[in-house]
Amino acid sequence: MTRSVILLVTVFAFSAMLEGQVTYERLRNADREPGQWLTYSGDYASHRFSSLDEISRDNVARLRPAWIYQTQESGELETSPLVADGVMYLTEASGAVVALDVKTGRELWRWSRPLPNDLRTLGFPRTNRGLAILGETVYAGTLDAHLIALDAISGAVRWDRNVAENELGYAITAAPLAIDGKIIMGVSGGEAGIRGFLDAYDAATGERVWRFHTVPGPGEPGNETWGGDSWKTGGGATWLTGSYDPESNLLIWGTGNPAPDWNGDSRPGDNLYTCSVVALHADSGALAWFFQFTPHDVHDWDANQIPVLVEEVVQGERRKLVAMANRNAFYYLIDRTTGQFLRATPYAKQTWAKEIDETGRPVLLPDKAPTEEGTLVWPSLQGATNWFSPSYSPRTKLLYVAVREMGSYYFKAEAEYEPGEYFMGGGERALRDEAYGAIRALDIATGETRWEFKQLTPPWAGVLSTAGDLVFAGSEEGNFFALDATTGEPLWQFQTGGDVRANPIAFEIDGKQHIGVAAGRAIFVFGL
């Protein structure tokens, strides 16, 4: 068989895999296709839960690698792959996109683009957390702040849009979110004093449909919470994928810290809408409601954690909720239709707030702001949790969270804005010797901790729960492990040889359940 014939056969076979397009209806009903993993968090509600139950507490001890794919690039591998119709799509650390045959791990195509020599990635590692897919197109953001549309069958570029100026510190590390005809894209760069925003792009043409600034300009509600011109460099990055409620057509998205991080003198006020969750009308980007977790933050406690959408009885009434384990160490419940604060419960050690009052506003303890000499506060700037995903199991009614128990000395310094440079106003010294990690199971309705599985060091890996009543998570020491979802008892572990800094997924190969996760510089796929 000639090379050209082989190529044609390969393309034909690959095209056949994608015969069923990944339509918006499939994304909206992703829970009906547990054999796939079609969007970053598994579904629009961001449960990162799989209804597959073939791998269970009774047999997980027999789990073993099915295949391992070695990536070609160095750097932190934080990708959460997608699986659609026999193909796994993933990103490597620099943003290269790879399509693999999900049965074997064989590479089908690979796309990458050169990055500028003077690339700005201020305040975060050079990494990429994943993709979106819609129709026959795969979407990825890049470190130099472009949004790229790729043909899902060939990897060919369909369109390329410059989202923002990397020279000013804008970058993209988040996975886009695909909804009906639009691609939603957030940006990084809070430590460079960007003015954050969330964009929507036409999925077919790449034309921008709307932009919502997370820091309001003059004449807009919320601008009065900034002093002088501080709003121009106010931060509020949108650097992690949010959630979507199709019924209300609302995007639910977390926002980052204000800038400069640790010196708030130049930005008096609450600094809306930083450290908040915002609900935006998906058609227009108009603000429906917001809730701010940490007004006038001076500890770099972004609210870029995953907003988990659930329905539960709270205060005697069944409500549509946003549940978030926030970086500031409190677990929150917010009414999803109105933005009303309902409850906050500490889920990790914190020494900065006496309590959260009935309006949702923290009652601050004295002398916890950064100083020139240093102020000791829990949690550290990396937070009680961070970007890695929690998981909600509708079977146990528990939210599983990877928790970082660590304090820091926070230092304050002068901050002068220079375009494209750090704009932070201080620093921190973490108490690493006293730090540890844990997987905690929180009651979704109350936030109370039901069980805990301790880890040697604070984790950077997310959590997956399954209908097999298992919780999968990873460690900095390279262990990928499974816990009993009801008790936290360890049931299985595999040493990957590299730190686990990614979110697990579940899917099927030939009708058999498998678990996938990135670790070190490889993608591991496990099966029975």
The other form holds:
Amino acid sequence: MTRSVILLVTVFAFSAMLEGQVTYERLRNADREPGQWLTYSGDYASHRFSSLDEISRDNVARLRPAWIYQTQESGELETSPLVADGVMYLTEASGAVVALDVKTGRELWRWSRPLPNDLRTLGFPRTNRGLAILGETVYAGTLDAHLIALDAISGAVRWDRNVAENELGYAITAAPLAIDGKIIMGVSGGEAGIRGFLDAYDAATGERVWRFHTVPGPGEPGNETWGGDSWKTGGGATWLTGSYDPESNLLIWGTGNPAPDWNGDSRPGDNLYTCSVVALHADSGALAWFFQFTPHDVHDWDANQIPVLVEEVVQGERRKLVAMANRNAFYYLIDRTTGQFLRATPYAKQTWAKEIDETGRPVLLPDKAPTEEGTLVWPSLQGATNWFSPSYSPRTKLLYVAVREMGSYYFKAEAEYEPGEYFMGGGERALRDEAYGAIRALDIATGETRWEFKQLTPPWAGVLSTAGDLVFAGSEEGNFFALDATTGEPLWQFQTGGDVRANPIAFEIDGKQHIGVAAGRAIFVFGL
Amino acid sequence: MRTCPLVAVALMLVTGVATAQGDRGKRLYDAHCARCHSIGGTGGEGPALARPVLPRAADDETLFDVIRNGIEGTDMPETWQLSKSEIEEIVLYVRSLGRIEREALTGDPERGRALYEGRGGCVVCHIVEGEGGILGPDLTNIGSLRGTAHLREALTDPGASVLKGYVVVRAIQADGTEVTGHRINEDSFTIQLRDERGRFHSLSKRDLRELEPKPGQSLMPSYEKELTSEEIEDIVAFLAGLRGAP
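Form predicted alone already given; the form predicted in complex with the partner chain follows:
Full assembly next; the chain just shown is listed first.
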């Protein structure tokens, strides 16, 4: 090769690398690039807030579809797409990863591979909630519990790691989280009696760097909160993407319910660290602190909600906080440095706790545990909210939460562990006829509801707020809609023709603000 | 409502069989299935299960799959929260319901047909094998879907168990125009009604002065006073024999 050809090739390779580089610095400062959507919740603090304000209360009524992408795989979408440097990345329901031209919605590449015939997805539909991007690589988990690294330009596989055994009920539905040189990956499978964990992988090689077990083994602190051998099948799945505080280098992650779900007889004790938020040192996976929302849970109230990282004055002091609207119907504020409980406020109907005491422990009301005959309790099994994202607007200081108002009869049954089978010990019958949904705006510092927008049925869609003082949300009946962020007044709605069971995002196409959301089996992108 | 001795006998039979099969299946069924299929499987919002052949579940294995995975496109949900052995208990119990002797019908189906087509005026609103009006549900297969107790109740107290899609709603528009009809569909922003003349109305909730669902009401009149109890039994006998489509 002549010198000039070598130079040309080098220049070409270098520029291609630069084009596709989503560095850790960019992820850490994602709020400085509102034209992109670089990580699951928009930023490491999980605000799902966009500082774009071109679409506003004054013009949102004119919002209309720019393009629609229809998936090739069957199954309803729950994916939260990423947008980086002109490309939209998304996952389809069975786990195909797709890159689209963000201007047109035309496919650039697609990666998928057949799932095993005996695939186990115990307790949830075939779904995938999204991906991570770092450098020139996109990362996604699969239903058979692999973590895959794909070249962001071509979709070619860089590496493929088996995270856990799907035969035992482990699966991945969550989007991974990319931090500096590492990919953090949680697992599903709480209804199969897995032993939950959170993993960190080397982003370049795929080697596992650490594993944190959400259910401690013998000799580890917390193991004493499990009777007998119950820790071995204790659940505590990590099936939703957590948050990251770069300053303290702590990962803040929610954990799932203990197994078996509705029959706690075989697992006496608090069952740490289930139904908790854990703070882990990102370099080692060591536990810095934890807070348990629902000790010895028997209602399947996973704490797999988005931990929102904010700074606010609470109890007279400006503090770094974790805010979480928990599935158990209470809104919590926890000190992010120490894990200290600060306050809890109910944000939906609940009939199980008299109050949350000053240590953060619920004071239980009598006779609310599941029984053979059924015990009526609010909230339902699916909780007052669930995995779908809340949104925090620093402009209004409100946390917008999609709320499910529904009660259930909880039933208790026997539970015997069989590897790779359901391990639940009961069930529920929901009071669907009286149920309804709402988007509620909670005061970030107190949890008090400032306004609500009622929905016909309990939602499964997340919320996005923007600097245009708009809140975008979706309904089970297919409405995708915009509310006034300060009053909750509905300003625009679009019927997508499919259930909205995903989180909206905001980004730019050619410098113009757009809103994207999955509904049914399609991705909708809206612009003015 | 007056108690029918035949219903009481049927319920006793159901209870007897349940005990023979063990209480667990019945308890699970009552907790998870009875809301739609009724206690004893006589049918309600969901089809009657107290019959020897279930069209969607020819054998126990298929019935297990239907309970586990639900039926796509219908309101039959998946039951992932039930264990394998719990579903097996429900399968046994549901099968036992099918072995219960069918309630003897006292009415005359031919006289029932005459009333249905004539004085009862049922044909004005209901279709049987392609013939009839569209305001009420198609009854071609009603004898397979619903038990006799449900059919009797539908004639005497039609508001008691109103099917999805037949809930009566009254809407008053901004200009004062009133529409009453069946709620065909609804979301958080709009509602679609079909009035008693079969006309569709698409209404935006923001533009409505009032929107009032009327649970417990039906556009169908009660025949309790219009017909004698013998005549009602005749129509029940006629309807119970409608097993047109598989």
